[in-house]
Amino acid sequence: MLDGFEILTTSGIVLWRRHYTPISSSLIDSLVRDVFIEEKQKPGGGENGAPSYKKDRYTLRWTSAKDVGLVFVAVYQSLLHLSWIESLLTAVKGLFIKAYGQELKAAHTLKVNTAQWDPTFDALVNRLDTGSTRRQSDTIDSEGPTELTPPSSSAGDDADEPPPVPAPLFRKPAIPIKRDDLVGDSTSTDATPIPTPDTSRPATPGHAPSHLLTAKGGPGKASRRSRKAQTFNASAPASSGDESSPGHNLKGGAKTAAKGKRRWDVDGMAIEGDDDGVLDYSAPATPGPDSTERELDVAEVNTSQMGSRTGKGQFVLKDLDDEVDAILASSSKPQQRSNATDDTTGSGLLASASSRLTSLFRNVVGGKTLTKADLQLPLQQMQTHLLSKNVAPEAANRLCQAVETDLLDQKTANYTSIESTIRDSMTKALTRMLTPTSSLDLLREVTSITSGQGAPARPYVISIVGVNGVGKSTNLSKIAFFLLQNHFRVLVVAGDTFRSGAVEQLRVHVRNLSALSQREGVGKVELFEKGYGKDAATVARDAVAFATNKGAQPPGGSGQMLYDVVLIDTAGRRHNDSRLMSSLTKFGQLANPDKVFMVGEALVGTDSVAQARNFAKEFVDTKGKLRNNGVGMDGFIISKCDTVGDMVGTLVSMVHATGIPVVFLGVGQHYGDLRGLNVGWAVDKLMK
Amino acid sequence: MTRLEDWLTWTLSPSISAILVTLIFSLTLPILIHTYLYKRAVAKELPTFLLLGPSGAGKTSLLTLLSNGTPSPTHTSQAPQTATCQLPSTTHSSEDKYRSENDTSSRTQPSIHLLDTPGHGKLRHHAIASLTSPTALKGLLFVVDSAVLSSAAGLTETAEYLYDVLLLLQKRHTQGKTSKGPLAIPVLLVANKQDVFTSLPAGLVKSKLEEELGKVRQTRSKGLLDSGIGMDDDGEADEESNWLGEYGAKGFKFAQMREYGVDVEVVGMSTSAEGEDEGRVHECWSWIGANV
């Protein structure tokens, strides 16, 4: 069942809302933030044009109307699969814009009188609601871990589900008693609670109700067989749209009443003999392919049923019928309408010449409504331009797609050509992509951690990772120089225990830096190394312990930490070498750095996308969650920017691949050649 | 041909009708031209007030409250929004300073534009663009969430945004082309969400922000250079121009901004409070009225 429906403007004002159950407003806030603003979700085709977003236990489906600046959002539980949501969204969009479009297009409207909308919406829902089907693949959602818990602790989950069939929970100690009841009571054929007798197969919440509806065995001997049937009957075949038909499950039960033949599906999971996902206790890595496959089993658009439900408000329905049918028909038809741009294909030279002249005229004067064909050629030119600036094709493609969706069916402003409109839009898209959500102020963070506000003072740990030869050690010494100038005590850790000369290289750097800092009387820098061949993760952990200096001396003297900042260098590694990359996970967990920066050189081409992705996904904490709010790393340092001149497209590729912002730029080989990122400068260079 | 010649002869002849026509034409044409140009040029721009602040502070909610009288439910904004509204009848505006107290003749309250901008980090360029563009900007309402200021992260984010905005205003003032300088823009710091239990009162909001701004300007002055500087033009690193307030002062106070024409006032209110106090919206209105 639908939990809520909201209609909001792009500026955030809610024009109309209907909540069937209390929904916190942070759900839609996070939808707007993650999908529309930060674009963390790839926009590529949701099911039939209404993309979906999952958070907590809810699924949100939405559609937007760009010309009036509206977003329509439907919220429902992830456990359910409502196939009629897309049609509801389309119908609501059509009807709402029809009813209130004029008011909305008038400038500065903040409020729309939506009193008449309530009955319309109710009628629409009654008409389109074809019931909900419980999704069998609910294990793929974030409730994976709950499978491991015995049924008694999953009480909370059951409360969430709308109960078409009441599902009381069963405690294990009660099992023997219940079984006897079952065996003894052979007269009632109603659904009675059936426990799962096997402790190694805990029931998932979604399957508890299905246990209710299995047939009951006869008395005596047949009880064992029926018990087996009940156990194995946990997963009714996925295509059941109707949980409440006992006959259906009876069939399923009878099928596996004999010793069940184990069958396997393409995922390597047993069908029918077992609860879904019970054998697979691992947290799902890619829920995508699984869920779509399951949905294919479940989806049945019962078009025959769409007309049969007539709720109250029949008067409104009669008016709605034609409109809704028209809207749904036009939206469900594939884009068969020929692009009406070629209307002027008249015969002859004169017609084509005049059409070209008018289009040229329109291009100069402006006021032209942009169609797909109009945008195609200039966008291709723009894409080639971006590729020439060393932006990866994937990123260039995505940017051009964003510009296209932004500009389609918009009118160009007065006296602006299509090219300049596209340039403006591309500049905006690039700025939005490169601007971080919150800018990094390294000095503030170091000061707050080392002075210990709210937590005991400890050293600030920064680690640098990257592929071979990008400039990790050089940029690490630049950062050390910057921190030294700000009077911090820095410990440089030689975590590269593999490459010959890595430790000596850092020793030279530390010698230079300490000479420089002594000259100016600022800071203190030392090298921590354990030679070659050791495990980098343990070296890092020992270094942090050394810097923290806990318990080394009695407090009240020099029991304080020896160093403010710990900079850990790591060995360069190819991003496609899985053995080396997996050692990064252990490194991340043992050293537990506050910041992980990946160095990428500005000279690299398309490889940057793969590099960034592979490095980012290695930094998971012990629970399997990526650190730093699920992105993995904290920032990119783009080195060797002085060598590329204008072609700074690597910035864009790496940010596109992971969503992690660029924090520093390396612009030379001396200690002072470190800069922060100025987004305007970068966008200028890219668009020049 | 003959008709044209006849007509031309008539216009140049000293007949009464020709003189009358010329008189009427020469008198009305300048008047028509004048009214046309006047209407086009003096399309009077309404005074604009800009609403900005970190994400989740309540700017859109405040916008709906000020323009509709009651707040509407809102979500995170993706795009800026303008609203036109009129000062309520109980507010005194700056136009009233020449009216006597006992003047009972009717007065029409001035209307204003309110411009609400998104607060999310990636969309702050809307607000910055509105600050630098030459609209009739009369004042700035910087909305902060008083409850989130008690946590370090929220305080830092708010202070950094406020620092950027105040620095922009300061630069606008000091780097003006003419000696008169651009019109000063006053800032009203709205400490929103005072109804929340963990919120700080307005005075504490002010002092906490001042302290935090002092720290921010300290680290910004020592921070790394931007990539846009130093690569194209040589080291124009003018430390003083990037230092907010009084150069070299120990701590930061909002009073230091008065030198640059930026008056900062702090007001505490709540957009969702019902009841006798009305969330103290009238304080906002009176500030707006004073600065119209």
Contents of the next structure:
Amino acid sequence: MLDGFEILTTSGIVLWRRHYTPISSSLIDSLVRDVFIEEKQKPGGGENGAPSYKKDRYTLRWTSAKDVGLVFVAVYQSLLHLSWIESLLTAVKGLFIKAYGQELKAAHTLKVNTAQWDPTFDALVNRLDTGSTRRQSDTIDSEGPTELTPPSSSAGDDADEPPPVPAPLFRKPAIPIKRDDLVGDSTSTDATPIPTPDTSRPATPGHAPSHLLTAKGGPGKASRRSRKAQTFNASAPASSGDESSPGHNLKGGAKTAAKGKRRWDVDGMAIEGDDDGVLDYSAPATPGPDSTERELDVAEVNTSQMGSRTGKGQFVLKDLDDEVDAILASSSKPQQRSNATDDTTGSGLLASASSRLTSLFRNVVGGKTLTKADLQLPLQQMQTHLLSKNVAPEAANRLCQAVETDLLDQKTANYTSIESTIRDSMTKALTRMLTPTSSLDLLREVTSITSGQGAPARPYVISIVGVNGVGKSTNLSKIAFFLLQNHFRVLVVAGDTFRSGAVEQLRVHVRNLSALSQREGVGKVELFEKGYGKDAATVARDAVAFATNKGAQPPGGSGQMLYDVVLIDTAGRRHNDSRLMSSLTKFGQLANPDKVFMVGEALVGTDSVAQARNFAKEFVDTKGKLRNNGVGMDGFIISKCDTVGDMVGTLVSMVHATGIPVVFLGVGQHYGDLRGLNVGWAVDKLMK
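Show the form predicted alone, please, the one above being the form predicted in complex with the partner chain.
Shown below: the chain alone.
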């Protein structure tokens, strides 16, 4: 992990610094004195070409910009192997000079206002440091405007105060409370209401005190084990909690006696005597008196990192780090040329797998016609390299066959290495596979449908599907935020009526998005839900009808549609469970979505092929034909791309299996962490 980064002038003035751990100033002083002034120690070349300097237990690597007189220094512990430091130095150098170069070149400039550089540097570190040494943002030594994860459904009202020691409101534990007493005393705060199954439990604690069951208190400051023992001894006669229930028999170990339910409080002590109580830690659906204050606590989202606005006012997503990639690519060209020169005088086979692959081609003389025997062994190495990038075997085999077809019986150009020939061929094959064959301009389609161009105006319906735990609800909220930036009215539909907490999760997202949209004055968002246990297809159909404003009109209603876009969440399901998968057919026919996006995580590996095919084949129309011209779905959203580094083979595997393009990439847990697919970026990662 990175311990510190400093930007200083050649005269020793520090323009900007960021320390993640306390670092002695003598480190930088020693670097300037020993290397730049007295030249006692010559800078050692790093593994990637950046000079390095070791002092105590730290390694300092730097790069310089002579035209503006700056030195960029990265500090980390010598025991760590941080291969991305070279890229960080290059990117920081390029972006910092671009932002402050003209000001630094002005005469008599001694100080530069670098307050706006903090978020840019944080984004670069998050972008480049994707390995196990990645440091959490809360350990940063200096202050800066960093994005925070939206508050969860368990967040309390006192968001500005630190969380207290886990000791909630305690009841007196002396005498077990009977159920008759709870029902009879309607004014008691311990009363437990009868649950209403037709309504879902709301999202946040604190609004409905009469619905809360508080834990029983423990005996002072005794140890956890002793408090357990005292509780068990005191409550032994009433351990099951259902002695008063009819038909209960306590005689000598009767086999018909069922084991009573038992709950535990935060201190690990058993809570007895209220087995039938409802644990309701959520708030009512209607906003409470303090909901406005809680909404104002939602962290700001930096939309400039997510995208930019066009001349027509549309908010367009950025491709994934295209500017940073351009800087890194331009800086790597001189290094590649020097490596090529060194390799011509080297021994042949290199250390890495990709280098061994290309070294096999260097033995082929330029101007020779390539035969199948010439390509057989190198293509096997190529396939192994793709498998190491998380590409499914059948997709890797298809790519190698495409390269073989492209190069077989082809004559290599004179003075052109076979390395560049095979890289060009594989780049073409990957580009053909990942490039969509139809338009992915989602904003244009939404505008066309909602404005009634060529047909009556209606809401644009998008459905999100996928297996369990891939991030469907999170990516749905990111798409909602993107649509809100384009001033659309969004209706989020809680179609996951099975998983506990799914409705509450979406309610928290909608609450946060609503606060952000009101703060920025863009669009509006609301939640449509009918609780748990309902048929998801029926809920989706009713939501579309509600957004279209069919049926009864509200007082003073104009009869126009209420929402522009309907985003439907669905329950996660295993792709190999035919019983769960078959319900998607009914869902697709009743909801009739314009787009069906499947969320697949970048970590899934080779199982992504089966997942994509099984989900795609379930979306058929009433005539039994696959929708969207026979492919079933409309696009993929690949989540958790920020966790896999350059192992982005899931993109290739899922597109190979179905022919369905990748529409969005999830690169974090914030609402602004949504990007479009840059095919060049993906190809570069796979060929790296």
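Positions refer to the first chain, counted from 1. For clarity, a rigid core is taken as the largest C-alpha set superposing within 1.5 Å between two forms. This structure is a prediction, so every number in the text was calculated from the model and none was measured.
Peer 1: Superposing on the rigid core, is the Cα displacement of D634 between the two forms 2 Å or more?
Peer 2: Shift of 2 Å or more: no.
Peer 1: Quick check on H81: with the core superposed, does its CA move 2 angstroms or more between the two forms?
Peer 2: The answer is yes; the displacement is at least 2 Å.
Peer 1: If the two forms are fitted on the core, does G452 show a Cα displacement reaching 2 angstroms between the two forms?
Peer 2: Shift at G452: below 2 Å after core fit.
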